[in-house]
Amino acid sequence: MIGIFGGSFDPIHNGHLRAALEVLQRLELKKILFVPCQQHAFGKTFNATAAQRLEMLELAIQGEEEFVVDARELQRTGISYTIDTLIELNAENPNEIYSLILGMDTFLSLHKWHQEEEILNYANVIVVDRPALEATRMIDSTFADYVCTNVHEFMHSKAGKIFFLSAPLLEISATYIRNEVAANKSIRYLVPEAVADYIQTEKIYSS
């Protein structure tokens, strides 16, 4: 199974990386693809350029063999739809199993995504959340029947399963990091050192 971790990554931070590592190790995935989007489906704008976000990703995962940057969405024009990426990946590797990696907040908005039910025809979904909150979350009825609690069954399902992984998460947000940089404050320990150096050198997020 290969994990797909999509997002703005504006910037990539240690919260992203730790969550990805938890999934990689706990579910013993082959690798995780980090897929930065070109144009956000909900109109979100980016502060860093596509090239800068890509470079920060490359710097963040250097030395991690199981972490791979997949820039296909940056090479497309128009809105970056996850379904398009999943169709492409399955066409390229029809025998592979793919799973989207989502935080709980993102998962709870999945019903708003483009062709949301089609997504589960091409991939599984791994929802990562803090253990203390898992029991209090509500699942949209659209996806309730896809939930799988047996990890062995999940790992051997080609698509159509949703698995909840309780894991400790780092409370870090990209917005907070951008604000700290704009206020001329240190972002040490929030992002990898190489990313912090790049942000400073390129003067990204500086006011």
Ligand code: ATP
The other form holds:
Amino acid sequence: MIGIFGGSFDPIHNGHLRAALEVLQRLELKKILFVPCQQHAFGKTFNATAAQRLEMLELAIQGEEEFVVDARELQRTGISYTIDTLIELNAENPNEIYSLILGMDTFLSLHKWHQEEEILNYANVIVVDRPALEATRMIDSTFADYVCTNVHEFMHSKAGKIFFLSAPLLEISATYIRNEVAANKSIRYLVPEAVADYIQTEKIYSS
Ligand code: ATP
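Right, the form predicted alone is done; let's see the coordinates for the form predicted together with adenosine-5'-triphosphate (ATP).
Once more the chain from above appears, this time first in line as the rest of the complex follows.
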């Protein structure tokens, strides 16, 4: 099974990296693809350029062999729809199992995504959540039938299963990091050092 971790990554931070590592280790994934999006479906705009977001990802995953950056959405024009990425990946590797990795906040908006149920024909979904929260609390009824609670069954399903993984997560957001940089504060320990250095050198997010 290969994990797909999509996002704006504006910038990537230790919250993303730690969540990805939790998923990789606990569900014994072969690798995780970090897929930065080109144009956000809900109109969110970016502060760093696509090239800078990509560079920060590359710097962040250095030394972690199972983490791979997949820039395919940056090479497509228009809105980055996850379904298109899943169709492409499945066509390239028909025998591989893909699972989308989503934070709980993102999962709760999944019912608003483009072809949201079609996504489950091409992949499973792993929702990473904090252990203290009741994982299934606000699932949209569209997805209730896809929920799988058996980890072994999940790990061997080709697609169509949603698994909730409780893990200790870091309370960090890219918004917080951008605000701290703009306020001239240090972002040390929130992002890998190489990413912090790059943000400083390139003067990204500073006001
Ligand atoms: P922003 O603050 O700009 O909205 P963000 O920090 O939420 O950004 P994104 O790139 O939008 O980061 O998120 C990509 C994915 O990572 C989403 O699925 C999101 O739920 C998840 N995610 C974001 N922050 C964390 C975190 N601290 N721990 C675990 N997952 C996270």
